[in-house]
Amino acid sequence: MAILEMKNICKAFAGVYANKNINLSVEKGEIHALLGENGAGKTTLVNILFGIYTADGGEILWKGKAAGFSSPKEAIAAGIGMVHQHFSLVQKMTVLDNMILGTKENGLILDRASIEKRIVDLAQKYGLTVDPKARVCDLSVGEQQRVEILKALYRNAELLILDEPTGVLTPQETAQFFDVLRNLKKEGYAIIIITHRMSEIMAISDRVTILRDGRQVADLITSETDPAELSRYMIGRDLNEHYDITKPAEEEDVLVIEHVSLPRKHKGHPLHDISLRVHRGEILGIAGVEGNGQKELAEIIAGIQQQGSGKIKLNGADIGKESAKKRYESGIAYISDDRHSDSLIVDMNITENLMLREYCHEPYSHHRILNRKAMVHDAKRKMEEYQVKASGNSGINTKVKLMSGGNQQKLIIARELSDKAKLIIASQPTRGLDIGATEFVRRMLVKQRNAGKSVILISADLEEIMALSDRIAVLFGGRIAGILDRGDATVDRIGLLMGGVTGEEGRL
């Protein structure tokens, strides 16, 4: 019997549905996958469970019985948890206090010992370890999904809904946490996973349903499938994951960084003695397990944050003391792994977010006064190109945070990669996107590369760290652990350098 059972389910925005007459069952010690490209209607279908969207029509079934929670805490009381693809947990907080936020403990004194005696055992029992007193701030974001997924188990979840769990872990860290949802499937847990990896479908669902366009397009069996046919039921054809990298990059460097580190009171791996060159006409893969210098390493090219010794030199000239907006004037782009809190304007409109590089040069302002006609007619020509995908009938006027993550994905990179760009550091671009979305991008990518402009990639996927880079540069405890060749780059051998072991074949 279904422990969860929605029936016909529907959801209009502006009056563009996103859920149309949709059905999903998920039963006790199943793992269910939702697959979609991104604004097909995943999100919102297990919003409506959750009591954070009230459906247009339909019903829901909990345990045999009539349900509709007006809010995630009607849902978390019945047994229902979610981990979202952005975690909710309140950073000053340590982990044992964020495992609270919001219950009701027994006894006038919190007895914080049994709390953290009962959180270890959790985290033992499930293999997700993490310090309870540890502030949350100080936790890597591998760490940070630990303690939302400790969270639903410490408040007696019996339903589990994953938002793309893995897109922050590893490939090493996935295997792991796929070992901890069959664990938790064999206790009888009921699990909802939205992923829009194909493999990982493969690896650890039993069954499939898939939506396209707010509509339900099939439920399949996984163990009767392959990632073919859920690509053709996905975005209705073929993927092409041929990525065309021509002619070999050029030997003039673009980007050189000589021996740079930060300073030793950076909180994490702060970066230490980093020198790399970046080529004309290249894509330099920087892998590495996250928190281990990554970000800052983006940060400090972009000019966000500044370092604490050595030099960076763009073209030939050092642009160490220079501010974010003349680097970026000098031709770095920066595609930030953190849409919201870096890159976008949310309450603003696509045209206003497209425009915050160039606001102030001509066409679009002249004395200071903003040509709105200019902008509009920009922002028409790039959502096009891009194939920017607004909700309803809004168009450009549409309003950021009602775009699904991947079009938010492609608004950004719409307005990064401009003719002014000639170093385009993409950090996790793909991150959170469905396999249309991420073929685009890839593809825009590689379109840089071959016009002769210098591309850095920092990725936790280390199939698209292999699939495009031409040379790959592993990141350990913020210092260089290695670089290798296209040619000479495997799986095992990168494995290696991300966990720190390095040999003749991980050596400059």
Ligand SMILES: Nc1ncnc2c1ncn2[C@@H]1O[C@H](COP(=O)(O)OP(=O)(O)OP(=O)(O)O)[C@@H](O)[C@H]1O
Contents of the next structure:
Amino acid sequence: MAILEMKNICKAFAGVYANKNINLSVEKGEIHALLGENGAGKTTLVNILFGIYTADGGEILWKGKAAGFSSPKEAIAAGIGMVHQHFSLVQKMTVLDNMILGTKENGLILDRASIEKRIVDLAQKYGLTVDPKARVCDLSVGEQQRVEILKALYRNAELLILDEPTGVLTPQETAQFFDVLRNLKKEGYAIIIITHRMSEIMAISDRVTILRDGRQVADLITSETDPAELSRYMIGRDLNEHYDITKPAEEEDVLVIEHVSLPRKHKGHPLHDISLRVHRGEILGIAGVEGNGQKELAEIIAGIQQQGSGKIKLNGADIGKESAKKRYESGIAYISDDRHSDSLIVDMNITENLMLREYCHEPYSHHRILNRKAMVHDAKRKMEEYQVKASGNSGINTKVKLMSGGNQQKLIIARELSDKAKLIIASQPTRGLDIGATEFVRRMLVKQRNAGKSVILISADLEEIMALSDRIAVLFGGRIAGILDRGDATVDRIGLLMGGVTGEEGRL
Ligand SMILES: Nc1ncnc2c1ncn2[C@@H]1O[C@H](COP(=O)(O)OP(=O)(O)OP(=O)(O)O)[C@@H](O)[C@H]1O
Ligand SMILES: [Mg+2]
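Give me the form predicted in complex with the named molecule now, not the form predicted alone.
Starting with the chain above, the whole complex follows.
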């Protein structure tokens, strides 16, 4: 019998359906994948289940009984756990304190020793190794995610909702994470997982439900389908993953980094003696296990952090001391991997977010007076060109926080790939995008390359790096472990460098 049945679920925002007559049933011991384009209604559906939104219509049966949770608290009490894409842990607190936060069972005196034992037992049982005494801010993203899952298990969840859980994980972490899910499945837990990666759906799920424009278009048994069929249901066509990287890059150096180091300050990774060149018309891929200095390297080039020593030159001019704004004006664009803290102001609308870089220039402002008409015109054009879907009918006036995750990402890309950009730092540019949008963004980056611009592509996705890069530099421990030409780069060679094994390639 299904542990969960959602029947004819409907939910509209401002008159537009985000979910229309959706049926979803999940059994104990089943891993059920939800698939669909950005904005298709996946998060909305699980938010209804978890009591964040109330459905306009339909019914939910939980363990055979009619249920409708009016808050996450009620959903948790009933045995449903959810891990959001943006984690909700208190960074300064320990793992143990995060676990018991908001639970009432502790009585007057907190028996930390027995709570710790319960956490360690749970962790061991499912392979979720983590130290209960560690502070969350000291943990890697993968470890924080384990804490989120442990937290749900500690609260006796029987069904786990995972909204894009692998987006922030490295391939190794994803493999470990899937082992955990298999253990949970064996113990009879029910799992709903949202992911855009076909390989993951094929590897981990038993069934898959596909949404399109808020409607349910297919309900398939995973072993009876394949990625091509899933793609057709989802975007109505096959993917074309051939990218034109044939024209050779030019000799001219656009960016030159010489012996740049960054001492360890408060947080973040130190960088040691980085030297790199990026040519005109080239995509330089930066591979590496996340957290090996990628973010710091991007921020040093974009001017968000100052390098400790060494030189950074853009078209021959030393820009090492210039502000981030000045560097943007000189042609450095930056697609950051953290859309909420670095790139968007989510309480502002689409037009305003698209204008964050340019509002003080002609034609958008004249003698310090904003030209709304020019902004609106530009915003509409960009939304169309980059296929940004807003919520409901509010178009360019939609507040960014109401947009789906993938559409927020498209908005940043639309803003940063301007005519002005000469060097584009693209950090995890396709994270959270559906397969159609991913293909589109990759094509846009290649188009920029072929038009004579330079791109630094930082990605945790090795396939993406290998498909798009002219050369690949591998970062390990804040150093460049090696640089490979497109033709010489194999998964094995990059993998070795990513693990810090430098041989021949160790020399620059
Ligand atoms: N609180 C809200 N107010 C208004 N519109 C909303 C709200 N929440 C979601 N929407 C809209 O509902 C639609 C479905 O969004 P949802 O977040 O469910 O998509 P998704 O399938 O999770 O997409 P993604 O893959 O990009 O995360 C979108 O058009 C979104 O803008
Ligand atoms: Mg979503």
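Numbering follows the first chain given and starts at 1. By rigid core we mean the largest C-alpha set that fits within 1.5 Å across both forms. Not measured: the values here are computed from a predicted model.
**Student:** With the core lined up, does the C-alpha of Lys133 move 2 Å or more between these two forms?
**Tutor:** Where the cores coincide, Lys133 still shows a C-alpha shift between these two forms that is 2 Å or more.
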